[in-house]
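Shown next as structure tokens: one chain only, the form predicted on its own.
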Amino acid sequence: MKINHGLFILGLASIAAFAPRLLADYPIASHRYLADPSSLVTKDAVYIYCSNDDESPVEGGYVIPNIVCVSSADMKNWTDHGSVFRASESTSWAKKTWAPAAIERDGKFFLYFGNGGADIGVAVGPGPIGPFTDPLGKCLINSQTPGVLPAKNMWLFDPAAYLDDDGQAYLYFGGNGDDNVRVVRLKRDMISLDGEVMKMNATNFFEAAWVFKRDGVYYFSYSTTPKARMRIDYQTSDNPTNGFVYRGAVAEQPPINNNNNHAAQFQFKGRWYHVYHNRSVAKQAGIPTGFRRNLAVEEFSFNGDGSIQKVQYTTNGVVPIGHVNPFVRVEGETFNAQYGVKTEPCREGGMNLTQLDNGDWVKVAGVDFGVKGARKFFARVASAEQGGSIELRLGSLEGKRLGACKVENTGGWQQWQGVFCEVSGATGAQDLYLKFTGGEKPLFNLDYWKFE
């Protein structure tokens, strides 16, 4: 396990816990343990909000005191935005933030979360990564909310927000029983209920409620019970609150999971995706997998009758839908794959790569250098040790060497300076590797980079 030097905590954010070194681009955000994903799609990016397993005890127990967000503009490279809401610090009533879901309305972003399985809260912010605050000073829904009960062993968690074409918003939630699905209309402010909670039913319903709409049809997906193998099943209706008919499985139990399942489906730039969690990162790290989950994503399609073509799990099956522009600022915490890196809050805003040792690297997929190519490389770095070098290669770790940028001691792990180096040979769209080299001690931190 690496030692974090110069940890700098900002507000609600906290450093990612230990994660292993991975060599592939699956799972996504492989440097962190994240779970229970939900999606929010904007014009330029998709944001995935997650339960944070980084802080849960490895040997057992879900703590999950905060929500982590990652995003992508091309479905191959993912940016770690860190913790965007910590209930234990930003509310007076909640300690946990299980299975969050976000939605945008009237220029505001609303983040719903389960305080364990007891009640559901909401936070509001000006942008998709906040800052989020508690507008109510109390929960939005609990067991006393009209319409929630009667229910047998109801779990009040896993909220899923949906804004319909006619402007009506809904919140779906519940768990642990076919008759324990609940839905309620939200008022325009998105932080108050419009009427009583309504009851729904789903075959083998366990948890992970999610709703989306396609061609006038509402799709309600969810995780089935352990007896039903914890698949992600779905049902459809022409009404958002009733009349749902069971249609089958969206996806079977994910590989390297064999435990709780949670997923969301979304459309981004004309393609449909299924984001979920499994436990491949913990398995590769050789630690207990029960409470250390990680993110993954697949593309899927529909049949002519509107039914879902069952998701087929792959290790690298998602097609990139864009390229990275290297001539603008690219965050160090944006990458497709990694070896040995971690992230932490940056004093200058956002996150930065930290605990970089000799031989660590990140891969940025599909970097488009254009016809003219690049002549210089710039990076914003900090080091309290001996520094090192950022070696730039194309295609693979041993691929064409563009150049190497030397990093020296800057006087502190959050004392940032810019460094330059000349490069040559970078043209067209290629995968870029940033390989960090140097001595035995931790080398430096990386905030962002760009080419000229």
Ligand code: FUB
The other form holds:
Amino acid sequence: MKINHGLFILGLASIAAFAPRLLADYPIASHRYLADPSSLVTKDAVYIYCSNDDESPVEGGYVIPNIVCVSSADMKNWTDHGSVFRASESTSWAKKTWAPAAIERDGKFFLYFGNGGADIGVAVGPGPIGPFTDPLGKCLINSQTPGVLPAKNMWLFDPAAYLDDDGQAYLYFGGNGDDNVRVVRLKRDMISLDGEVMKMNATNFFEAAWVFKRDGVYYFSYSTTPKARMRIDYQTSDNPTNGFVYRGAVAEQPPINNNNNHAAQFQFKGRWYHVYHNRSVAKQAGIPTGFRRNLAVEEFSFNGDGSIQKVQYTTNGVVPIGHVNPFVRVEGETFNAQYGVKTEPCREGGMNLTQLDNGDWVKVAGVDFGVKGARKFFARVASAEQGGSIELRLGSLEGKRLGACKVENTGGWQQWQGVFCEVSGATGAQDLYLKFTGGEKPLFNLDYWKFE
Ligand code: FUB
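Right, the form predicted on its own is done, so what does the form predicted in complex with the ligand look like?
And the full complex, kicking off with our chain again.
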């Protein structure tokens, strides 16, 4: 079933009374089901690592066999990097990759994940989107790891990695009980433990451990128990492994969730964000929402005493903190909102848009055409069917038409060719809509586009 998030976001007055509250940037990466977000901030982008709910049965539990990464440079448009680590292909011991967390050290990127709630693994790669491999051939932490036990009904999952200013790295994890928080020092190689696992606790601790530091203070955030309404609460300390004091809520249970809650807070280009999951996409699709979560993001700030001003779930989302340059290659799988599209690995590298039918579209927010504007549009496309057109519009699906680019059969869904068309009328910063039109059959795939 195709879900119209754009119309959802733009608002359908007639159904608004019955629809969930209409929120922008809510969801992000709305074309797929992703959960348990954690962040890794680089100079130019934030990478969000997620449990892949697309690959769990709709009503069969959290299978989650792989980790998906999405990234953004402007907090409005998100690029789908697809699956970056699949347990069955890259390990001999894990089947699941729940709630991953990533960290960079010495030019390498490390991904920690729960093999369900049983043990925790680590993968390593040369860049934020991998390729990631299993350096140990076994888990990093299980219940036999010194210091993990004794524990009552502990879930051994939800790792959060933190690299301190003094060069010491820590891994936090655990679940299901106030006394079930654990932390361990990591050696510089990031794939071996430095000493025993240490015990921590947190009031109403359920899951979703996350750590960041601000002004010398360590913030430990987590999901509270169902009894405590599965909020994201936090505690702070001036020490990374002990002395934490409960400080209250970072965020209440998100709208359209009513189930487990998982979030991360991060600073990017001077602003603080809270990325989380809820169940708005599944709800709108009318499917069971339990195992089909989606991503969303809000901005938040701090009080003068360092306490967190509780996240407000807004109706207009986060503000853009950058523009898209249309005169360099822009990936098809980079967008702010969409209708009907899917992504898949592209034979030429990265991902491409696929399953484009007549009427499907993507919106790319804040495309800056400058004063001179654009005269030509280029797209890299492939089609095993009749092709179609890419119609370019500004501001809305019915907004100013810049031109349309014809796509023909290229001989296969991964047989890529470039197409050009003349365009006019685009200057300044605008929301760009790529509307895919044609006949009844699937039209074509789109790898990337750019203007000249
Ligand atoms: O996605 C599987 C589990 O659900 C995570 O590990 C928990 O944090 C909860 O979100």
